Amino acid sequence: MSAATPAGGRIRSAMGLMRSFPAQFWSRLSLQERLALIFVPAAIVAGVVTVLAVVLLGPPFLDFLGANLPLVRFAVAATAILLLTVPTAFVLIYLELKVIARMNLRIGPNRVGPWGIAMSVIHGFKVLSKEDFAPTGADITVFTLAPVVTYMASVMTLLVIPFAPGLIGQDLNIGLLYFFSMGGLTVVGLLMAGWSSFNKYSLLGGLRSAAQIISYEIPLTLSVVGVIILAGTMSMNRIVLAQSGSLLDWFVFKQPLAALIFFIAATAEANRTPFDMTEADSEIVAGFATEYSGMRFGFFFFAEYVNVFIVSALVATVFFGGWTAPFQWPWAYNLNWFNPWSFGFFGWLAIVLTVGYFGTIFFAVFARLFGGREWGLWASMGLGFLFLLVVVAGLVVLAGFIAFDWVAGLVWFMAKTYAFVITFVWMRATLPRVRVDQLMGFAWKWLLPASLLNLFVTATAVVLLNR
């Protein structure tokens, strides 16, 4: 018996080890660790069932595709819009941070990634990652379908925006009709998330946003009318090929009052600084968005961010030429003589290795050089690849911008896009918000008679030149 007690009680404690292995391992792995624990081998298993279903259901799934091609851009294009959204929302929280801060003399932003850049990713996950919380009195059905209208509100009207030359989702030949249709819907899920949400300050900022974007929809329907009577349509592809040619071509110079009344009316549809009534936090809380929080709240903040970038992409297509450059180049390169099939292979992966390795080096002797002691030598190191990417993916952008219409008018279209950002951002930080009474009457009483107006001299006008 004194034998075998001493091996029972090996035993258990092996047993109780074992038990415990999982939970101490666990516990002793730093963050990163476990991400990729959890990540790693769920990539791999993606991966095995990837190319097992390419290399089984890959014919099938060629010809289905290849008889409905239709359907397969449809899709495309959907899927694109899409993915689009959320990092432009978190490129605009970054830009926004960063730009208020400078204006403000301050740093913004600095710690998480470098010069802070990861920090609006962050502030994504904290408000996907908080409680998703719905008051007693609500009407849940509501309360819950109302971000999903006004971010899928937005996110539709991408589908006629044209980024550049055959980019675009669907050229519509009543594609202002179209937007302006989508447009009008944010404010129907503004009014949900008002109504369904049982706080008066809730209820009060619907109702400020129903009477807000109906005020201004109006003068700014009004003011591109002007613009399809002198571009003869309504398709959004047309109207920038009409602006084609030189900065003089731009329907800005041709209807700059209907451009001043666009922008106005704009800034109001997307509530922002100075019209951002609707979610006045200095008055009635948070507005719409009071009771919201978790992803529902996330939709609306994502939405208001993605409204900046459409209503900026609109501008800029509407007026200021879209895609088209402000003047001919009077140089003719294109990259037709560059073959990159000539290479193979083991040609590129010598020159991807080559130039990784010194470039890296090339550029972490750099950041050390300007960084001082307070960069190591890994951390010199992984600065200087994230240098050399970036400065190899503007190379791609220029080859791509001599050698493809597509590229230079992608990078035009978004050079002007973000320019309108900048100035959205730029009246947050130094323009006070207007009282409700003067927002209201700066609507009826000036832009709707301005838009008239200019309506007005234009037909006028387009009918004498035409005699």
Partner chain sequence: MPAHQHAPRTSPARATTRAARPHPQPSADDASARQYSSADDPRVMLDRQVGALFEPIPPYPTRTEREGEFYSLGDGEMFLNVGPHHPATHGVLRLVLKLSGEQIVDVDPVLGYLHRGVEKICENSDYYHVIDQVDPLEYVSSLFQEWAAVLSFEKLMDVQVPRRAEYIRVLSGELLRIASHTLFMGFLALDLGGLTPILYSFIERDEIVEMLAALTGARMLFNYFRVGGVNGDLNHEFMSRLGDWMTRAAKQTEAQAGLLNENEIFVRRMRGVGVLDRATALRYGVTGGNLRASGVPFDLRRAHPYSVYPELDFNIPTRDEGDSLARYLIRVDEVRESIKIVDQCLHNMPDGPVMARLPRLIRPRPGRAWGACEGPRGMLGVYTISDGSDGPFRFRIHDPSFLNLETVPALLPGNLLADTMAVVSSLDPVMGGIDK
Second form
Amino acid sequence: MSAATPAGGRIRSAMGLMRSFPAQFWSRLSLQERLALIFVPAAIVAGVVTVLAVVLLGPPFLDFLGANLPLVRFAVAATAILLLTVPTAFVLIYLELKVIARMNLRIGPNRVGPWGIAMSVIHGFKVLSKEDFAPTGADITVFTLAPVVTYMASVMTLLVIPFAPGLIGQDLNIGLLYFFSMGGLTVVGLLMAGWSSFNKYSLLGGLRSAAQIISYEIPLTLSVVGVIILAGTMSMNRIVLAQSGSLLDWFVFKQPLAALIFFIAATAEANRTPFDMTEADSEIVAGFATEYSGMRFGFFFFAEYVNVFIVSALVATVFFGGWTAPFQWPWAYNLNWFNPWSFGFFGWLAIVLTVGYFGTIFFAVFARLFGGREWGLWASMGLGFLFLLVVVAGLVVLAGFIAFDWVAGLVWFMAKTYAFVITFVWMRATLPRVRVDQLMGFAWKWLLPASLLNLFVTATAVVLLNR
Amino acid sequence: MAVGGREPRGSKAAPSRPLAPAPPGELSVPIAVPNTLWQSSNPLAYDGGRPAEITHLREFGLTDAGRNDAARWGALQVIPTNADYILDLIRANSLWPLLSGLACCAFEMMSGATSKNDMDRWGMFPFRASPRQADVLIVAGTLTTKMSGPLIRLWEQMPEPKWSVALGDCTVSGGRYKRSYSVVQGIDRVMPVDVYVPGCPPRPEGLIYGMLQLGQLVKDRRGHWNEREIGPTAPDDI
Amino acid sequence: MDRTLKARLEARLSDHLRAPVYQRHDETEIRIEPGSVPEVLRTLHDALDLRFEILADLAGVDTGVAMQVVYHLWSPMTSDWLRVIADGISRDDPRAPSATFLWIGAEWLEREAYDMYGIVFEGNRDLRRIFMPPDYTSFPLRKDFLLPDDAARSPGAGVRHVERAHVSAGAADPAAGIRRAPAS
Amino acid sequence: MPAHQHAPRTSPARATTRAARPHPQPSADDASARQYSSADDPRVMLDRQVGALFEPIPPYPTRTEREGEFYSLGDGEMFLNVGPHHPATHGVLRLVLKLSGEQIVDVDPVLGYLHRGVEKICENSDYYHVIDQVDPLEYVSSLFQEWAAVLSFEKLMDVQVPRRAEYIRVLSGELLRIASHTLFMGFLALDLGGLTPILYSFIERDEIVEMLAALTGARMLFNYFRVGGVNGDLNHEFMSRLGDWMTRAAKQTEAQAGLLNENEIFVRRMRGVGVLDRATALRYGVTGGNLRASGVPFDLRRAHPYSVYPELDFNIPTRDEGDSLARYLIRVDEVRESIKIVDQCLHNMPDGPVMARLPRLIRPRPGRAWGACEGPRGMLGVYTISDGSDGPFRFRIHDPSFLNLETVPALLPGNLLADTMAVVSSLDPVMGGIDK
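What I would like now is the form predicted in complex with its partner chain, since the data block earlier showed the form predicted alone; can you produce it?
So here's everything in the complex, that chain up top.
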């Protein structure tokens, strides 16, 4: 490329710009020396600080934790949910890539991992490793905080969602209220992003999201008031319990209008097609995220998919029975005759090795025979091992499903939630986008009266029937 | 109607010249159209015919700073060079193009992304509308002098690491418009190019092959982060 | 070839015609002075036996001797295209009346003719360059504007202004990289 | 890191040249309205420079009345620069919008980002090269641009084209019209936010383009028509592909149109948006489907017949609404008509030569000729002046999209930002033809 240019001279003159002592010293070091110079002092300092902190602050800190168990529980739940969001977002992104591709008569990603299952992870890491800068003229503090606010608002919302009996971050008695207030916080992040980007497209996107979410919060909240009346509580857990029994106890059959309103308003709340005004590709380039790159964009990207998951989970929880099974299922068999400790360590080792070895070979034969292309020996062995893991994991889940009601609840919950996730993806592949005035008009002229009507009818019915 | 409101100067004196090919070697007299709309000698109007400032690479190119990234990263160059041994493997599989088409080739580019030739199979599908989130600038179509300024700004708005693919003859060299008065004779005169895909226009398979070559290039260049050039890649004496 | 059209045109526009009406294939052609363009176009558009209500094209032409503005019109009353040539516009100070009073769409066509030939259309309220950048100073479709094949003889010396921005890296003066025309 | 990295771009020399220019219009530079203590504060300079970079206000005095009117902001208005790179402007169109909130007050389209100087190049080429050079103008449907050119040249040369060649021209042209309209439907949906229709469009378009590639040898820029005929006769691969496609073409088209026609969101976004009434359309010189959607049955295939269209049986669909939805539905109807024409061409195709007997070197007598044909977007015209040499003396290209696009400043004001895409997309501009 630079055939005609004296490259060496260029480099020297460029280095001459910073011919100060530290830079000169640094440039003479080899790679290993540089690494050592960075990491060894850092490791020493970190070790000393850790030891000091443990020795000095450890006992009082443990005492403090012991005295505040709810706080500990909250912190653990928040951390667990924060960690949960990342794989959730990856799964959803892959799902969206693949499902939309199928609806477009395409194949979709199929190169990284079998059927491209690692593609969303690759995309995620790539986005995280991009250059991350704030544009000239941006308000850098707000610009940096905006994705954090959006992401944290999404994550905090997950705290009150009951995944399974007993598997809930915090069973607040005002769970739904908490959910709506936290969901409303998302818009603050989007507005911050739109305002601080120094870009008119971003500004329009931010303002659109503000207007949209404010409008749709009202029918969204009003539509669940009927459910609250019926269940007599705002705790998510107890709303689920109020629907336990059979399919007919689900609130979707008692409140069909509310369920419809809730679903539509929740689509707008999650900024999904056909209400994705805030990042309308063909109008305002990427909306509030126009100026975002790298990790900050990644946060927005993740938050969007976490939001989709949350909204689906909420629809499933409030109207479709949450983790309860649609029909009476005689689970919770007593598996006490099975005592895993009786095998001993070597017994387990033998079982694992035998099952692993023969299972891998068994599935590798299938991979070799039925693989779509010429698999090599090691490739088919690896694929066989993967198959084995999948089968074993499936068996373990099945055992858990039979033995523990929280596993069964989790399975039912996830099945319902992902059904709605796929509905959202389907809508995205199918529908065009509405215009911003149609969006607002729909919220105020149709959804709001309908939700009020629903509320009125529900309240009247409850009063009349209880009397 | 006229905003300048100035009298035409010396217009009647110039005789109209009949059409005849000028003898070889003779210097034609430049045309001066005396009208009141604008005066080319007026320095306030239209820069007085000076070169446009739409390419703000000029000062940058004169400073020599863009030729090497060492000045940018300074003491921290350890991190990009070595992290890239791993990250480039990831990047090679996730090349998001910028949704930007200039002319005819844009249709073949889109065709490459659609059902029949599905670029998404290699993770190249999410055409980003904003340059901030794109990895690859596929310059699809004729680049005119008027468009080169916006194109360079797009290129500069893309965050590192970024690559560019020149799609089509016009983009690679000017192609069938090489003689034209308003076409840049190859985009490597104004910005760097990683992969050239010739053809007028190339088939979508050509673009996909070029993108796969780009992925290979990304892997091949691992660890050579600071040797990249970020300015034009054409030799100076073209 | 519509013979009756010729008669109708001669009847209506006899004072404006610079040359006899010329007909070939499915085209009828009249030549007028640039000064009478508004009146002729108005007549052609409004007269009930002409009704040329679609402006098919407006083009500038540089014959090397003079400039022309050529209008192509279509009418439901005839099977011919009508070509109106406003002939004899000075090359040094080209001016012609605008047709935007009849067809708003002529505005951009006139801007294009201005951009390519420098013809100033009087009455067009938005006469700017439309294709070339606003700081461009030549008129590329004129016959004395030569393509870079004949770079040395063209007014821009064959150098396009984008390329001037990228001078050879060794030169401190940006202007040093520009190739000049030989001074023979 | 960011500041460090951007350092070379914010050189003080640039800032001063920007600031030294007279800025006659009140700018929408709200960044510079921030209060800083000193005028020498670098942040002030930065703001000024950034404002100058991102505001679309031209850095020179306004040249015309209209420009001065447009580039002065009223109360609460702002400029929004859409393009030349924007996902929904079909290439490199740039629209400077003057907005009040999201409502459009005024539009100033800026063209020329794809001006390639084709007319000048054609005047320096011979007649064979011209046909090749005009291909990339209407790059979605390049055969029609060739058609207009060869019509004009044939008038100059007094050539009689063989009937089989005419039928082949009509056949390939109508196929390409279907491809173009199909793409139009997809892009319209894409601009309204629907992801899938464009992919279905491209399936059809790819199939048609591949069969034309079998006929002509190229996928997009065909270079197939010749003065006095076409470059080659129908071949087996083309006919077999075409036969396959014809068995399902009508059904496929209906299915694809059904994706959008019955979509409530789509219809509501298109109906009543960007209404172009009959008189305005004529005053703007709009042609093609856009004019027929306004109620004027002007189609050169019937209005000024050329080729073998008088022998073929088809309708000219018109609609009276003149809004974006009508412009869309007209295209759907035209696809149906085109399928009929293709069917008739296949049945009526005569035998015979596909080229007239012509000298190897084309050198028409001095004269002028205007050839026009009906492309998918309207009337494509070519005005050729011959001076007796082997290349045109003046080669004028008239593109319909140019005048169709000119209506945008009349259609948009009063609508919302989102309607920009609906309206511009429904006019179906192709920037290659507009910018030449």
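Residue numbers count along the first chain shown, from 1. We call the rigid core whatever largest set of C-alpha positions still superposes within 1.5 Å between the two forms. None of these values were measured; they are calculated from a predicted model.
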Once you overlay the rigid core, does the Cα of V72 travel 2 Å or further between these two forms? yes
